[in-house]
Structure formats: structure tokens, C-alpha cells
Amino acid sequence: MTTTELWCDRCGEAATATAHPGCASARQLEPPRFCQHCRRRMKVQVLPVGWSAVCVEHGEIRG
């Protein structure tokens, strides 16, 4: 199944359904927890120099 809908990478809800001001402010300090493309929970590793988050379907992102 292919979808073009984007998901909030912090709470996992639809990004366009409602505003996510709490998620936006929390994301300034926290890594993403959900993949924006498929809504899967990601494996997140926080390091002193940044973070990495891995989706089994879409791969790794770093910050």
C-alpha cells in the first residue's frame, strides 16, 4: 500500500489532521520517534554528539 500522507515524527498521528505545537517544541530537543513516511516506530540512539533514528522500511536519519 502506498500513501502520500505524512505523519508526525514525534506522536505518530497524521501531520495534517491537527496542529502539533507540543510536538514541534519537543522536537527542538528530542530525536524523532516515528517515521514520517510509514508511521513505524523507529529505533533511536542518542549520543553525546547527536542522534540516529532507523526505520526498517526507509533507513537511517541523523541529527
The other form holds:
Amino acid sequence: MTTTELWCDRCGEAATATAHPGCASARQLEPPRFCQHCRRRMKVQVLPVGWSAVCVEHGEIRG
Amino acid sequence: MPEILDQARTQVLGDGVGLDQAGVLAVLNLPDEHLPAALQLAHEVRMRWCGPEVEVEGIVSLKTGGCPEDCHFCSQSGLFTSPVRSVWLDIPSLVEAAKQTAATGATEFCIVAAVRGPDARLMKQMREGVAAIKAAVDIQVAASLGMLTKEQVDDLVDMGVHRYNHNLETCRSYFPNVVTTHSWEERWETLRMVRDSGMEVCCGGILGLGETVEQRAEFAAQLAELDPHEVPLNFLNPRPGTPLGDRPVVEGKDALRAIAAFRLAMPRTILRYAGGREITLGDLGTRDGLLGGINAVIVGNYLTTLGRPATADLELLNELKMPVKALSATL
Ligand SMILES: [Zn+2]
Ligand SMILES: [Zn+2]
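Taking the form predicted on its own as the starting point, write out the structure of the form predicted together with the partner chain.
The complete assembly is shown below, putting the previous chain first.
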């Protein structure tokens, strides 16, 4: 996938115009919730080790 | 030395009798300069009445989000504009999560579902999931599935679930400010049935929901009356989109005061660090709590948020010379 990141994966707001320092900091202890490419809410499963997040359009990411 | 700590040294450390509500309140109101002494005493109480072992647990969400209840702190309620979507974990992934948990040395694996209470589908998933875990992993299985019927309690016992978590969350007087879709008394009724079934009772709550210090003391006293095997202590991690999403986090020193006070109210319980410690206490505070009455941890990630790596906690326990409780010791 080579699409440019457009949306904040924590709050779902536009990520290109302004930085989201609060979201970036919070993301250290949270999985992503929004797809960066299309802003859809993802189905997120947190596991004891790691997490997975699925966008219906852009597929699964893991962390 | 403040009078309450002298009293606690005799009564709690000496005789194993927990502080009452007034005593807990006195500890919660101790000025900062006496906090180290309170933590030291709580640590001595823990070492005397529980021992040096630390119980390590992992938790996993079997059914996330879409909950019909309105617990104001929770990102999994379907009634708020939280970004958390509904998702189910399949059984192979559940077993894998149990394996990952056991690999840390944990003896407890708690399966959690965001529901008012289980339906037939969830109970079926539990029966298959618990059996699959027991066939593949050496770990004790606990569950947290909301309010239960007597039949469901019996079913969980039959599956081999050894401990049931059902948090009262906060004191009785403040509960209606936090949850309106069910009552504190309904939760108490589930806890009573769990107790009667022979399963171990795990019941704690969350500090920082907007309760007063007096209500924190009330909560400790109500938990002490219940006398749970384990008390998980959470600190609010304000979640976007929830009614409590803009609340401030609990001050580190207030969190430590609460840890000491809850230990002095319940000298023999397993007092577990649960969610929110990373943001409320940080690394230094985490250590202070383990030296101030805490004798159990949740390692790894939580249900919808992430924790610090299990290795960080295990290294800290090693450094503090606190052995991880072994499976043989719990059976
Ligand atoms: Zn953002
Ligand atoms: Zn997408």
C-alpha cells in the first residue's frame, strides 16, 4: 500500500494539516482506531501481546 | 507518627484485622510527609499476611464493544460515540493469547466480555474456549462476563473457571453517578452467587471517577465487607467519547495513598494493579505501589488499551526480590 497517510489513526481527524501531539503520545498506550487511509473505524482486537486492526477496505495491520 | 498508623500497626499488622471506613479515610487524608510511612506499613502488612509472592495475570477480551450498559468510564459501551467497534475473538486466537500469557510466568488468565450478562452464544464460546485452553496451556482460567444467573454460575464452575471477576467499580453511594442501566445491588447479587458456588471472588473497581475521598473510603469498607479473594485496583484512564473522557487522571500520590489504605483495609486479599497505572503512576510510582501493598499485577495489554511490556514488570519484580507466584502454589 503506498497511499499517503491522510487521517489520524487515533481521533480520526485530518492528519495532514496539523500535528496531533496528544494523539501521538496517547498512541503509545493505545492501538489505532481509525484507518489512516480512509478514516473508517477499524475492528481492533487487543491481545496480551500486540494487537490487530482491520479496515474493511485497506486490510489488517498488526502491532 | 500519625495516630492512625500507630493504630494500624497494632490492629492490621499485629492482629490481621483491617481498618474500618473511618480508619481508611484517615489514611487517605494523610499529608504527603506521612505517605512513605503509610506505604511502608502497608508493605509490611502485605509481607506478613500474604507473603512476598506476586500473582501475575494476563487478560483478554473475548467480546469487545457494543455493550448495552452505560458504565460512564467504558469505551466499550454501545451508547457512547467511542471509536471502539464490536469484535469477537476466535478460539484459536484465545488459546494463543493464553499461551502468550503463560509464557510470561503468569498463573492466571482472565477471559473478559463486554456484556450486561452472558447469552447462550457467549456461554457456548466460553465452554469451547476454556476446554481448548485447558487442553493446551498450563494456566488457571478466570472469567469476567457481567451479571450472571445461578445457572450460569453453575455452568462456569462446571467448565473449570476457578475465579470470577465482577467489579463493584465504586462505592454504593456514588454508583448511580457512574452507571444507570443496572444497580450496585444487582452486581452484589452476582457476587453473592459466585461466592456461594465456591469460585473465588475477584472484585475491585476504578478510582478517579469523580468520587470524593470519603466515598473512596466507603468503597474500601464495602469491599472489605465482601472480603474478595482478589481486589483489582484500576485508575481511570479517560477514554475519548465516554462521559468521563475529560476527567483528570488521579494524582500519583493520591493513588499511592489509596493503595496503602486499601491494603490496610484488607490485609489478606490479593491486591492487584489493573488498568491505568501507567498513566497515573508511571514507572517510579509502579515500583512504590509494589512496595506499598500491591501483590499482584496484570501484565501485558489490557482489553482496549496497551500496557507496558510484561518483561518490564517481571524485571522490576526480580529487582525487588519478589518471586512470581507459581502454579503449584496456587493449586
Ligand atoms: Zn488525532
Ligand atoms: Zn481504510
